[in-house]
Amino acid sequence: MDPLTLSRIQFAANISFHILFPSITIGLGWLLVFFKLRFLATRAPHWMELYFFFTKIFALSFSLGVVSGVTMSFQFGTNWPGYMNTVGNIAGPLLAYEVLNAFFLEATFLGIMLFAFRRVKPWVHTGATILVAFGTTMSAFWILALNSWMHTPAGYTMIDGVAHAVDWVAIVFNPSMPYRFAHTLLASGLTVAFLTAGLLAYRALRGDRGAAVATGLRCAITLGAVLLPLQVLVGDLHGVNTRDYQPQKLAAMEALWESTHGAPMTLFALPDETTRTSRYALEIPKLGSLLITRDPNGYVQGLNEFPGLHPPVAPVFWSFRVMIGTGLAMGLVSWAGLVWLWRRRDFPRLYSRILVAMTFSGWVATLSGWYVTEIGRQPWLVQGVLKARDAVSAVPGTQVATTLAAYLLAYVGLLAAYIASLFYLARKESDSSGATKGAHP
């Protein structure tokens, strides 16, 4: 069993688990803070029927962030030792800033905004809100100041094999940083919208047909109609970022082997390293080369450039394509809704079906997203400053796959257990809603 790879199995597996919860508290938090803005604006009580019903899986997901985050943290330790050793001068700040910038921000103000609410004045509770949405926003500001570093580092010199600080806003604000923040923001906004909508439409088919119900979907079905577009400007953006710093990256997820000017789109193929071509390839012609340098007969980087420094291409080439495929999806859904929204009143019970199928498709996008940024750095862990091999601890591979094996067996229990709580929640408050006006869903 080769550590190396059972290692980075189980970083990928922990660190998989663990962004599914910022995914949703990042853009919940903000979501939260606008239902007690409207509260205050218009004093209806749905609006705080709203905040209620979503702090609850705020809370629920705030937990099992914290819970996996920890245990993601010690494997640098672990599994990783080369990792701090190379450039724990430039990380370990970073991670402490998000620490005590960030989580304790977040974890302070968390019990005021779920306990508090008639404890305290109407302005100190929406202030605690308010500042619980700026720590989990803050949160991911920090880790992705440290992530976007290891794509494109900055503002640093390396003594005797060590990274060392020499300019810290450089390192902060690093060429790819700004890109991969505004992306990370709008893909969790994505992510709440649908998770919103899934769990509101999941109540109206049981029967819920209260202001909250109406309103939430709503506003979810406009955030996600409003978000798209954004995130399709800015991943623009960011892949010509990724052009500029991490060429071998964009030519994986393009599956492109040879450098050539007007580089085709490739929808599909099938990427075979061995023979280094790709089988099947439908492409639009020059597409590429258009959408990469702004020419269509621009000049684009192949991958048989880097021998030995691209990463592998398949899982990179299909982990985009998942990403735009959902992305796609969600543009279609949410227009569609707008559409509706429009035109009608009520939502059809096959439109309300699919918003419930729908529900963490911003997981599938988001993932599928990371794994492109992540497996594209490959075989790097700091780009042009430390590969993985060179990072990985001399733990047997045995100890590993151990470990592995119970992390993965937990984590499915705690995913299954998450999104049956989730619903049960929202089945829980259709009832009392129903129960309340006499209805029988």
Second form
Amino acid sequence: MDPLTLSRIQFAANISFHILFPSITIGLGWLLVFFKLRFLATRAPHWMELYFFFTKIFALSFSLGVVSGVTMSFQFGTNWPGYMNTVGNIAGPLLAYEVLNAFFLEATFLGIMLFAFRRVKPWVHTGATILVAFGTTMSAFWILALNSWMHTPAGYTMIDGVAHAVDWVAIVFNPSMPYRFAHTLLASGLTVAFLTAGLLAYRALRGDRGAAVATGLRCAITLGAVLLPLQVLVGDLHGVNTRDYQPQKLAAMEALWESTHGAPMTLFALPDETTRTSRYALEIPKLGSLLITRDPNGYVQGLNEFPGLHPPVAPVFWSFRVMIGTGLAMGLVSWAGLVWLWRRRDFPRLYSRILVAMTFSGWVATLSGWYVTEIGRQPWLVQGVLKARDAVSAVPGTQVATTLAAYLLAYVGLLAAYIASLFYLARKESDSSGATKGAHP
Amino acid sequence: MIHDLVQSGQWLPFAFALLIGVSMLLYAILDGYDLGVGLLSRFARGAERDRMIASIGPFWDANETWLVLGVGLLLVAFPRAHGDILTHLYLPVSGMILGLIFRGVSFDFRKKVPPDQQPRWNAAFFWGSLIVTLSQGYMVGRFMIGFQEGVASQLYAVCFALLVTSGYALMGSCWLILKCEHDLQRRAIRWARIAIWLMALGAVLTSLTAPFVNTRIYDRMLAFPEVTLLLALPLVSVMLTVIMHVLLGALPLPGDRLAWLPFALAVMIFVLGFVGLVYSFYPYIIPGRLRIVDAASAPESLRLILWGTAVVMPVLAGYTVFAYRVFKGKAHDLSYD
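Could you output the structure for the form predicted together with the partner chain, given that the previous block was the form predicted alone?
Next comes the full complex, this chain leading.
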């Protein structure tokens, strides 16, 4: 394979592995703040049990996020030098601000949050917890500002083939940024809702009937049920934004080969790029146009308007359906859970098992969503400015293949260890609950 | 003249070169001690190893961030240099990253997996640390000679790897002298006595091989009249090494007096070495290949980051000091609750 394809696979592998952990820590950081504040308000020990249990998971996720994030910071130079040469004046400051005001904040106060519960005054510890959560959110803000700028560049001018900044406010708050930021934060909240629900349901199935498990499950399911409709709303707005700025991506998401009025919504199809048709299409008439243009007969641009400049259709089309399907399942399960919460009944074992099976459903939805937006940007690296193939480094393909194999092996091993550890921690916690654990005022 | 310089923004690249230098030096010192503890963890067992790792547990995250900042600022301010350096060092960078990954996650995994799997993560912690230190030293060596090819160049870089690894081991053992007590402190003193001479050996080896690789470094160092000033660097380093040796022979003193001094001396040796290295290739950003002024980004981007940095740095320094104060004194076992 050529270095371009290998470098793309390597970058995709690195960033896919990396995003798994921020998608947990962003939401979990704030959930820990919530647990801590509930404890301070009620002094009920089970809030502190929840806090300590999920702190362990936060710490593990955080360290995986840090080390895979360090990998990312080197990838630009090792594999994509053309990226920084062309848009370094824009990307550089955004990345620098991420490190300066977010990364250090998280990394420094994490030590206090994790290990200084007995060493500092309670308000300092609570403050450190809030600063860590705030830091992870700010990290996401800067990174998503840059990522969004690559989709919808604004506030710059090109001089001799190099982007120069003109208006920093326009760069940071570029057209897709608010939608992407909101969409990603909500995705993290949903990921965490199902992660906590899954682990606590696992403890419940193992006979842990402590107050922490029941309370935690109630929080997790409520969180999922509240965030999901919000996510649907934000996702819809994000789609409209894509219509305006990246119509070729939207056309690929719907496998719409020809521009048309009154486009259908495709539930299922096998898009075939060689014949430029979709086989076995199952469609709902007019719904596509209604969602995209708010008009059942609205005009939607098809792939025919972007010859040679649209993304590969099948991966975008399928990733989008995986995301929507997972999201629907998450909605169904969290709203079903509300029924038992409402009646103040125990969850049936089958329901708990479904929660356990869906522990990492947020990862599936998050990853497939990112594949939609990132594959959907191809062949551009920066929409309309720089193509991926013009940014790749001159490192020989054999070297890239070697490191790619090493990274993949490491990631598979670490992911297996991570998932096994979460369930091991849950087992250990439920085996030791009932012993003298809990709050130290 | 100075007025022109300020007006035109030509001073910006140099301000950034300084910032990158400071970040890299802070990285070498801060992550140096925790990587060093990682190297030494191989020579301790059970509770002692736990105590050693506990002494760096609250700090390693933030220490590593200085590397991200240094590389990030290089990327921001000197994109051409960043691309050139990282593509030349593709394999060692990838090796270092894998080392950082395994070492970083071992902090958590070693305490969160079933007991029978813990040895695996202790091993990952040591080997990860070793790969990181060796590849960092090797990369600095390659960088110093402008990525020149050939057997002598490779040998030079390997000597540099030994130098940096023993330097980190010295930092690590001095940190343990400061943060530990009793038996462990005595062992750390012994480790430091070995590490300081290994480091001296590494320094001699790199100095001896350097002229066979590239005479530029020596031409620069031996130019008159700077040579009088520059002779001070190695002389003071030798003096500090001897003082360190004598001090280590006398420690531990009653009441734990002067337990902080080896660490301070090691920091001074690092600073001197760093200044010497940087001086040997200034005003280049990649020795012999690319000058600072020729590699810089657009001034409007540099200005924005510089203001941000100027505001953030003091705050950053403030809360770093705060974190070290919270965990001051001898290290205890770490627990969340």
